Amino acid sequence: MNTDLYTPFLEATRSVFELMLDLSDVEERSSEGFTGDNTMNISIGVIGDLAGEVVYCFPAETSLNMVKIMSGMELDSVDEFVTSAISEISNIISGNVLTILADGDLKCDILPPVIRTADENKTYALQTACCLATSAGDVCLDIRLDPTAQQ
(Lines of atoms letter the chains of each structure in order from A and count residues from 1; the text may use other names and numbers.)
(Lines give C-alpha, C1' and ligand atoms only; values in the text may rest on other atoms or scores of the structure.)
Protein backbone atom coordinates (compact mmCIF):
# COMPACT_ATOMS: atom_id res chain seq x y z
CA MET A 1 0.00 0.00 0.00
CA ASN A 2 1.34 3.37 -0.98
CA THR A 3 1.10 5.53 2.11
CA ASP A 4 2.43 8.74 0.57
CA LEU A 5 -0.60 10.94 1.12
CA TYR A 6 1.17 14.26 1.06
CA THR A 7 1.93 14.25 -2.66
CA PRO A 8 -1.60 13.38 -3.90
CA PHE A 9 -3.17 16.06 -1.70
CA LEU A 10 -0.62 18.63 -2.77
CA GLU A 11 -1.05 17.73 -6.45
CA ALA A 12 -4.86 17.77 -6.28
CA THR A 13 -4.99 21.04 -4.37
CA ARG A 14 -2.70 22.73 -6.86
CA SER A 15 -4.75 21.42 -9.77
CA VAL A 16 -8.12 22.50 -8.33
CA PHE A 17 -6.83 25.93 -7.33
CA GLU A 18 -5.46 26.48 -10.81
CA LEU A 19 -8.58 25.24 -12.63
CA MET A 20 -11.24 26.79 -10.40
CA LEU A 21 -9.48 29.90 -9.12
CA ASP A 22 -6.81 30.55 -11.74
CA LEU A 23 -4.22 30.42 -8.96
CA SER A 24 -0.93 29.20 -10.37
CA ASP A 25 1.19 30.65 -7.58
CA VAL A 26 0.64 27.77 -5.15
CA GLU A 27 3.72 27.25 -3.01
CA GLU A 28 4.35 24.79 -0.19
CA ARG A 29 4.96 26.38 3.16
CA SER A 30 5.65 25.19 6.66
CA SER A 31 2.68 24.58 8.94
CA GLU A 32 4.63 26.27 11.73
CA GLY A 33 3.13 29.62 12.48
CA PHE A 34 -0.23 28.70 10.96
CA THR A 35 -2.81 29.46 13.57
CA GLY A 36 -6.36 28.21 13.66
CA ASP A 37 -7.57 31.66 14.67
CA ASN A 38 -10.48 32.90 12.58
CA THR A 39 -10.27 29.78 10.43
CA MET A 40 -13.03 27.79 8.76
CA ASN A 41 -12.29 24.07 9.13
CA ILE A 42 -13.97 21.79 6.61
CA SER A 43 -13.74 18.07 7.35
CA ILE A 44 -14.14 15.49 4.59
CA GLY A 45 -14.58 11.94 5.85
CA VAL A 46 -12.85 9.10 4.00
CA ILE A 47 -14.05 5.47 3.93
CA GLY A 48 -12.79 2.37 2.14
CA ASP A 49 -9.18 1.14 2.05
CA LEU A 50 -8.36 4.25 4.09
CA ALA A 51 -10.60 5.60 6.85
CA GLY A 52 -10.48 8.89 8.68
CA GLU A 53 -10.73 12.49 7.64
CA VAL A 54 -9.02 15.40 6.00
CA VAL A 55 -9.55 18.81 7.57
CA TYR A 56 -9.07 21.78 5.27
CA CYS A 57 -8.24 24.92 7.25
CA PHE A 58 -9.14 28.13 5.43
CA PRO A 59 -8.48 31.42 7.21
CA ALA A 60 -11.47 33.78 6.82
CA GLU A 61 -9.50 36.14 4.59
CA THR A 62 -8.47 33.27 2.29
CA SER A 63 -12.09 32.06 2.10
CA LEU A 64 -13.35 35.50 1.18
CA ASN A 65 -10.62 35.99 -1.43
CA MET A 66 -11.38 32.62 -3.03
CA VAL A 67 -15.12 33.29 -3.17
CA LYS A 68 -14.42 36.70 -4.69
CA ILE A 69 -12.38 35.03 -7.42
CA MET A 70 -15.10 32.43 -8.03
CA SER A 71 -18.14 34.70 -7.94
CA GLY A 72 -16.85 38.21 -8.51
CA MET A 73 -18.69 39.25 -5.35
CA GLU A 74 -16.89 41.08 -2.60
CA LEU A 75 -18.09 39.80 0.77
CA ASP A 76 -16.98 41.07 4.16
CA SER A 77 -17.76 38.05 6.33
CA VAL A 78 -17.90 34.28 6.14
CA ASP A 79 -21.55 33.44 5.69
CA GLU A 80 -23.48 30.41 4.46
CA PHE A 81 -22.64 31.21 0.82
CA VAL A 82 -18.90 31.38 1.54
CA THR A 83 -19.05 28.22 3.64
CA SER A 84 -20.85 26.36 0.87
CA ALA A 85 -18.37 27.49 -1.80
CA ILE A 86 -15.31 26.61 0.29
CA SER A 87 -16.86 23.26 1.25
CA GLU A 88 -17.32 22.49 -2.44
CA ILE A 89 -13.67 23.33 -3.18
CA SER A 90 -12.63 20.95 -0.37
CA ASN A 91 -14.95 18.28 -1.71
CA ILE A 92 -13.54 18.59 -5.24
CA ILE A 93 -9.93 18.42 -3.99
CA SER A 94 -10.76 15.29 -1.99
CA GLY A 95 -12.46 13.67 -4.98
CA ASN A 96 -9.40 14.36 -7.12
CA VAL A 97 -7.16 12.86 -4.44
CA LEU A 98 -9.21 9.67 -4.44
CA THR A 99 -8.81 9.44 -8.21
CA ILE A 100 -5.02 9.72 -7.79
CA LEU A 101 -5.07 7.10 -4.99
CA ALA A 102 -7.19 4.75 -7.12
CA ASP A 103 -4.36 4.72 -9.67
CA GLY A 104 -2.29 3.24 -6.83
CA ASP A 105 -4.97 0.59 -6.12
CA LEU A 106 -6.47 2.32 -3.07
CA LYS A 107 -10.25 2.29 -3.27
CA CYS A 108 -11.87 4.96 -1.12
CA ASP A 109 -14.90 7.20 -1.07
CA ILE A 110 -15.58 10.53 0.58
CA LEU A 111 -18.36 11.73 2.83
CA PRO A 112 -20.08 15.12 2.54
CA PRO A 113 -18.13 18.07 3.97
CA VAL A 114 -18.89 19.21 7.52
CA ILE A 115 -17.59 22.14 9.49
CA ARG A 116 -15.47 20.92 12.39
CA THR A 117 -11.94 20.71 13.68
CA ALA A 118 -9.92 17.53 13.81
CA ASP A 119 -10.30 15.32 16.87
CA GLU A 120 -6.97 15.93 18.61
CA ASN A 121 -7.57 12.99 20.97
CA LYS A 122 -7.57 10.42 18.17
CA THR A 123 -4.37 9.06 16.60
CA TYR A 124 -3.97 7.77 13.06
CA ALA A 125 -1.40 5.55 11.38
CA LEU A 126 -1.09 8.00 8.52
CA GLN A 127 -1.09 11.56 9.71
CA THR A 128 0.47 14.53 8.00
CA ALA A 129 -0.18 18.18 7.39
CA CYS A 130 0.59 20.34 4.43
CA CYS A 131 0.18 24.06 4.01
CA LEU A 132 0.05 26.06 0.84
CA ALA A 133 0.54 29.75 0.23
CA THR A 134 -1.26 31.43 -2.65
CA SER A 135 -2.00 34.99 -3.67
CA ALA A 136 -5.52 34.40 -2.25
CA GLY A 137 -4.07 33.39 1.11
CA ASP A 138 -2.83 30.34 2.98
CA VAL A 139 -4.57 26.98 3.29
CA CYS A 140 -3.55 24.05 5.48
CA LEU A 141 -4.66 20.43 5.23
CA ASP A 142 -4.62 18.08 8.22
CA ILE A 143 -4.64 14.55 6.81
CA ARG A 144 -5.62 11.81 9.30
CA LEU A 145 -6.18 8.33 7.91
CA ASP A 146 -5.85 4.67 8.88
CA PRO A 147 -5.45 1.81 6.40
CA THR A 148 -8.35 -0.63 6.70
CA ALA A 149 -7.50 -3.20 4.03
CA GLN A 150 -5.46 -6.32 4.73
CA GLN A 151 -2.02 -6.20 3.18
Given for the second form:
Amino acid sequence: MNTDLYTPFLEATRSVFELMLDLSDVEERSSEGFTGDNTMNISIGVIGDLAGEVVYCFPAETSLNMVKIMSGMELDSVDEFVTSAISEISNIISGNVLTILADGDLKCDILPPVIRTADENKTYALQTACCLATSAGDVCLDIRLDPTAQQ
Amino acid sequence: MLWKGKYELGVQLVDEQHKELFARVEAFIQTLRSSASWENKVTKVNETLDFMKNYVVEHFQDEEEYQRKIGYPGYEEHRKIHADMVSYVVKISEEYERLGFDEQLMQQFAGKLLAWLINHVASEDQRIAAYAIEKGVAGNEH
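Return the form predicted in complex with its partner chain of this protein as a structure block, the form predicted on its own having already been given.
Following is the full complex, with the preceding chain placed first.
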Protein backbone atom coordinates (compact mmCIF):
# COMPACT_ATOMS: atom_id res chain seq x y z
CA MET A 1 0.00 0.00 0.00
CA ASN A 2 1.49 3.28 -1.07
CA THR A 3 -0.26 5.87 1.04
CA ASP A 4 1.25 9.32 1.24
CA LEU A 5 0.17 10.69 4.61
CA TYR A 6 2.96 13.23 4.92
CA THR A 7 1.60 15.58 2.23
CA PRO A 8 -2.04 15.72 3.45
CA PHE A 9 -0.93 16.46 7.02
CA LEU A 10 1.55 19.09 5.83
CA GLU A 11 -1.05 20.73 3.58
CA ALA A 12 -3.78 20.71 6.25
CA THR A 13 -1.48 22.10 8.94
CA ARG A 14 -0.26 24.87 6.67
CA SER A 15 -3.79 25.77 5.63
CA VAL A 16 -5.17 25.84 9.21
CA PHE A 17 -2.21 27.87 10.48
CA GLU A 18 -2.66 30.41 7.71
CA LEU A 19 -6.43 30.64 8.04
CA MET A 20 -6.70 30.71 11.82
CA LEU A 21 -3.42 32.30 12.86
CA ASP A 22 -2.39 34.31 9.80
CA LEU A 23 0.88 32.35 9.78
CA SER A 24 2.07 32.34 6.19
CA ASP A 25 5.71 31.53 6.98
CA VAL A 26 5.20 27.80 7.61
CA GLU A 27 8.31 25.90 6.48
CA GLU A 28 9.17 22.21 6.62
CA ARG A 29 11.99 21.40 9.00
CA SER A 30 13.86 18.29 10.03
CA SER A 31 12.66 16.37 13.08
CA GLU A 32 16.27 16.20 14.22
CA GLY A 33 16.82 18.31 17.28
CA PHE A 34 13.09 18.45 18.02
CA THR A 35 13.06 17.41 21.66
CA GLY A 36 10.05 16.41 23.72
CA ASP A 37 11.15 18.72 26.53
CA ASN A 38 8.46 21.08 27.81
CA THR A 39 6.17 19.90 25.04
CA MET A 40 2.43 19.30 25.05
CA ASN A 41 1.57 16.10 23.19
CA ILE A 42 -1.97 15.80 21.86
CA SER A 43 -3.04 12.44 20.46
CA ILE A 44 -5.87 12.20 17.94
CA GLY A 45 -7.04 8.62 17.45
CA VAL A 46 -7.89 7.49 13.92
CA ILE A 47 -10.35 4.70 13.02
CA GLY A 48 -11.67 3.35 9.72
CA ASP A 49 -9.62 2.38 6.67
CA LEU A 50 -6.58 3.55 8.64
CA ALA A 51 -6.22 2.99 12.38
CA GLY A 52 -3.81 4.39 14.92
CA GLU A 53 -3.07 7.89 16.09
CA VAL A 54 -1.45 11.18 15.19
CA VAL A 55 0.43 12.87 18.00
CA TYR A 56 0.82 16.65 17.72
CA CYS A 57 3.83 17.92 19.69
CA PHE A 58 3.62 21.58 20.63
CA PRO A 59 6.51 23.13 22.59
CA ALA A 60 5.13 25.41 25.36
CA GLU A 61 6.39 28.53 23.59
CA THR A 62 4.57 27.56 20.37
CA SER A 63 1.31 26.87 22.24
CA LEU A 64 1.43 30.18 24.09
CA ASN A 65 2.25 32.14 20.93
CA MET A 66 -0.55 30.48 18.97
CA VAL A 67 -3.22 31.12 21.61
CA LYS A 68 -1.93 34.68 22.00
CA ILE A 69 -2.46 35.23 18.26
CA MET A 70 -6.03 33.89 18.52
CA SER A 71 -7.08 35.60 21.75
CA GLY A 72 -4.94 38.75 21.62
CA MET A 73 -4.02 38.07 25.26
CA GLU A 74 -0.67 37.60 26.94
CA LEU A 75 -0.37 34.11 28.42
CA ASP A 76 2.35 32.85 30.70
CA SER A 77 1.57 29.18 31.25
CA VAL A 78 0.09 26.22 29.41
CA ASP A 79 -3.11 25.83 31.44
CA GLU A 80 -6.57 24.34 30.70
CA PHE A 81 -7.48 27.25 28.40
CA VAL A 82 -4.33 26.93 26.27
CA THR A 83 -4.45 23.11 26.22
CA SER A 84 -8.06 23.13 25.11
CA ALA A 85 -7.49 25.69 22.32
CA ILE A 86 -4.45 23.80 20.99
CA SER A 87 -6.33 20.47 21.22
CA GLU A 88 -9.11 21.97 19.09
CA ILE A 89 -6.58 23.15 16.50
CA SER A 90 -5.17 19.59 16.36
CA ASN A 91 -8.72 18.32 15.96
CA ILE A 92 -9.41 20.79 13.11
CA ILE A 93 -6.18 19.87 11.26
CA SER A 94 -7.00 16.15 11.59
CA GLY A 95 -10.55 16.74 10.34
CA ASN A 96 -9.20 18.53 7.28
CA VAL A 97 -6.80 15.63 6.62
CA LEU A 98 -9.74 13.21 6.66
CA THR A 99 -11.40 15.28 3.94
CA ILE A 100 -8.23 15.09 1.81
CA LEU A 101 -7.98 11.32 2.41
CA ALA A 102 -11.67 10.82 1.56
CA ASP A 103 -11.01 12.37 -1.86
CA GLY A 104 -8.55 9.48 -2.31
CA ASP A 105 -11.20 6.94 -1.21
CA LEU A 106 -9.80 6.40 2.29
CA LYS A 107 -12.68 6.62 4.75
CA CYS A 108 -11.56 7.41 8.29
CA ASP A 109 -12.90 9.07 11.41
CA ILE A 110 -11.17 10.75 14.33
CA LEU A 111 -11.54 10.45 18.09
CA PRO A 112 -11.52 13.37 20.57
CA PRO A 113 -8.07 14.79 21.47
CA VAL A 114 -6.27 13.21 24.43
CA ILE A 115 -3.13 14.52 26.14
CA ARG A 116 -0.60 11.70 25.85
CA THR A 117 2.70 10.79 24.22
CA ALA A 118 2.98 8.18 21.49
CA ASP A 119 3.46 4.55 22.51
CA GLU A 120 7.05 4.00 21.39
CA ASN A 121 6.70 0.20 21.82
CA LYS A 122 4.18 -0.05 18.99
CA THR A 123 5.19 -0.02 15.35
CA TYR A 124 3.01 1.00 12.42
CA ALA A 125 3.11 0.28 8.69
CA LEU A 126 2.65 3.98 7.97
CA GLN A 127 4.84 5.88 10.37
CA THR A 128 6.30 9.27 9.63
CA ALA A 129 7.09 12.58 11.29
CA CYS A 130 6.17 15.94 9.83
CA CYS A 131 7.85 18.96 11.44
CA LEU A 132 7.23 22.61 10.73
CA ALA A 133 8.89 25.86 11.65
CA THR A 134 6.76 29.01 11.96
CA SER A 135 7.20 32.48 13.41
CA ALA A 136 5.02 31.28 16.33
CA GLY A 137 7.47 28.42 16.97
CA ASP A 138 8.00 24.84 15.86
CA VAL A 139 5.50 21.99 15.82
CA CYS A 140 5.93 18.29 15.03
CA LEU A 141 3.36 15.69 14.00
CA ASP A 142 4.06 12.03 14.74
CA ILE A 143 1.87 10.05 12.32
CA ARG A 144 1.33 6.39 13.33
CA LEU A 145 -1.23 4.51 11.29
CA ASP A 146 -1.96 1.02 9.99
CA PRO A 147 -4.18 0.09 7.04
CA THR A 148 -7.06 -2.00 8.40
CA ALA A 149 -8.43 -5.33 7.10
CA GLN A 150 -10.95 -3.64 4.80
CA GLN A 151 -8.11 -2.54 2.52
CA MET B 1 -10.29 42.60 19.14
CA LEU B 2 -11.01 39.05 17.95
CA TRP B 3 -13.06 40.04 14.91
CA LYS B 4 -11.24 40.55 11.60
CA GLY B 5 -12.52 42.05 8.37
CA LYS B 6 -11.57 38.89 6.47
CA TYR B 7 -14.33 36.99 8.32
CA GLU B 8 -17.07 39.01 6.61
CA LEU B 9 -19.40 37.05 4.33
CA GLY B 10 -21.08 40.08 2.78
CA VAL B 11 -24.44 39.06 4.27
CA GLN B 12 -25.46 41.89 6.59
CA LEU B 13 -27.52 39.93 9.12
CA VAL B 14 -25.02 37.06 9.40
CA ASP B 15 -22.03 39.43 9.59
CA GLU B 16 -23.65 41.46 12.38
CA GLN B 17 -24.42 38.27 14.31
CA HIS B 18 -20.85 37.03 13.83
CA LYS B 19 -19.46 40.34 15.13
CA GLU B 20 -21.74 40.09 18.16
CA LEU B 21 -20.66 36.50 18.76
CA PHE B 22 -16.98 37.40 18.56
CA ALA B 23 -17.52 40.35 20.91
CA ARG B 24 -19.34 38.13 23.42
CA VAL B 25 -16.72 35.39 23.23
CA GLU B 26 -14.01 38.01 23.70
CA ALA B 27 -15.78 39.47 26.76
CA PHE B 28 -16.32 35.96 28.11
CA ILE B 29 -12.62 35.07 27.76
CA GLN B 30 -11.46 38.41 29.18
CA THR B 31 -13.64 37.86 32.25
CA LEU B 32 -12.43 34.28 32.63
CA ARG B 33 -8.77 35.25 32.23
CA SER B 34 -8.85 38.30 34.50
CA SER B 35 -6.89 38.21 37.74
CA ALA B 36 -10.02 38.57 39.91
CA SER B 37 -10.97 35.69 42.19
CA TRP B 38 -13.33 33.05 40.78
CA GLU B 39 -16.01 34.12 43.30
CA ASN B 40 -15.92 37.61 41.79
CA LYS B 41 -15.97 36.36 38.21
CA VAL B 42 -18.57 33.61 38.38
CA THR B 43 -21.70 35.81 38.16
CA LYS B 44 -20.53 37.55 34.99
CA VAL B 45 -19.31 34.27 33.49
CA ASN B 46 -22.73 32.69 34.14
CA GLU B 47 -24.56 35.64 32.57
CA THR B 48 -22.38 35.55 29.44
CA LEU B 49 -22.73 31.78 29.16
CA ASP B 50 -26.53 32.03 29.34
CA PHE B 51 -26.57 34.75 26.68
CA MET B 52 -24.30 32.76 24.38
CA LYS B 53 -26.29 29.55 24.70
CA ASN B 54 -29.40 31.34 23.38
CA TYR B 55 -27.60 33.56 20.88
CA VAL B 56 -25.66 30.72 19.27
CA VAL B 57 -28.90 28.80 18.58
CA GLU B 58 -30.62 31.93 17.19
CA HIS B 59 -27.65 32.78 14.97
CA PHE B 60 -27.31 29.22 13.66
CA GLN B 61 -31.02 29.20 12.71
CA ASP B 62 -30.73 32.53 10.85
CA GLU B 63 -27.57 31.41 9.05
CA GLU B 64 -29.19 28.09 8.06
CA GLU B 65 -32.22 29.96 6.72
CA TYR B 66 -29.92 32.04 4.51
CA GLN B 67 -28.23 28.86 3.26
CA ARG B 68 -31.62 27.38 2.32
CA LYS B 69 -32.62 30.61 0.60
CA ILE B 70 -29.62 30.59 -1.70
CA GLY B 71 -29.72 26.80 -2.21
CA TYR B 72 -26.33 26.19 -0.59
CA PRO B 73 -25.36 22.57 -1.43
CA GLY B 74 -23.39 22.09 1.81
CA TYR B 75 -26.47 22.93 3.91
CA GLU B 76 -27.01 19.50 5.54
CA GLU B 77 -23.34 19.10 6.41
CA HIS B 78 -23.18 22.63 7.82
CA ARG B 79 -26.37 22.09 9.81
CA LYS B 80 -24.81 18.98 11.39
CA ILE B 81 -21.72 21.01 12.43
CA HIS B 82 -24.06 23.56 14.07
CA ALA B 83 -26.09 20.81 15.78
CA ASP B 84 -22.91 19.16 17.12
CA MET B 85 -21.75 22.50 18.57
CA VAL B 86 -25.12 23.16 20.21
CA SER B 87 -25.02 19.65 21.76
CA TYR B 88 -21.51 20.32 23.04
CA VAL B 89 -22.53 23.67 24.61
CA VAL B 90 -25.58 22.04 26.26
CA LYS B 91 -23.45 19.15 27.57
CA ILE B 92 -20.80 21.50 28.99
CA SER B 93 -23.43 23.76 30.58
CA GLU B 94 -25.10 20.80 32.28
CA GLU B 95 -21.75 19.51 33.53
CA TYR B 96 -20.83 23.02 34.72
CA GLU B 97 -23.98 23.24 36.82
CA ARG B 98 -23.60 19.66 38.07
CA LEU B 99 -20.04 20.37 39.22
CA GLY B 100 -21.13 23.56 41.01
CA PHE B 101 -19.76 26.19 38.56
CA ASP B 102 -16.30 24.71 38.10
CA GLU B 103 -13.68 27.20 36.83
CA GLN B 104 -11.40 24.64 35.13
CA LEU B 105 -14.28 23.34 33.01
CA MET B 106 -15.06 26.89 31.87
CA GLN B 107 -11.40 27.51 30.97
CA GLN B 108 -11.48 24.35 28.82
CA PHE B 109 -14.76 25.43 27.24
CA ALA B 110 -13.39 28.91 26.45
CA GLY B 111 -10.27 27.48 24.76
CA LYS B 112 -12.27 25.17 22.50
CA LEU B 113 -14.89 27.85 21.78
CA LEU B 114 -12.21 30.35 20.73
CA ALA B 115 -10.51 27.99 18.26
CA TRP B 116 -13.81 26.52 17.01
CA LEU B 117 -15.39 29.92 16.32
CA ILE B 118 -12.37 31.29 14.46
CA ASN B 119 -12.10 28.19 12.28
CA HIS B 120 -15.84 27.95 11.66
CA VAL B 121 -16.30 31.56 10.58
CA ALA B 122 -12.95 31.84 8.73
CA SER B 123 -13.31 28.51 6.93
CA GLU B 124 -16.74 26.81 6.89
CA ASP B 125 -18.79 30.00 6.63
CA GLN B 126 -16.56 31.43 3.91
CA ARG B 127 -17.64 28.54 1.69
CA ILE B 128 -21.21 29.88 1.85
CA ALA B 129 -19.98 33.30 0.70
CA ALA B 130 -17.91 31.74 -2.09
CA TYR B 131 -20.95 29.78 -3.31
CA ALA B 132 -23.19 32.88 -3.21
CA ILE B 133 -20.67 34.87 -5.29
CA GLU B 134 -20.22 32.00 -7.76
CA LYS B 135 -24.00 31.68 -8.28
CA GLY B 136 -24.56 35.42 -8.39
CA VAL B 137 -26.84 35.41 -5.32
CA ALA B 138 -24.46 37.20 -2.91
CA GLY B 139 -26.30 39.57 -0.60
CA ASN B 140 -29.64 37.88 -1.37
CA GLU B 141 -30.92 38.13 2.21
CA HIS B 142 -34.56 39.02 1.68
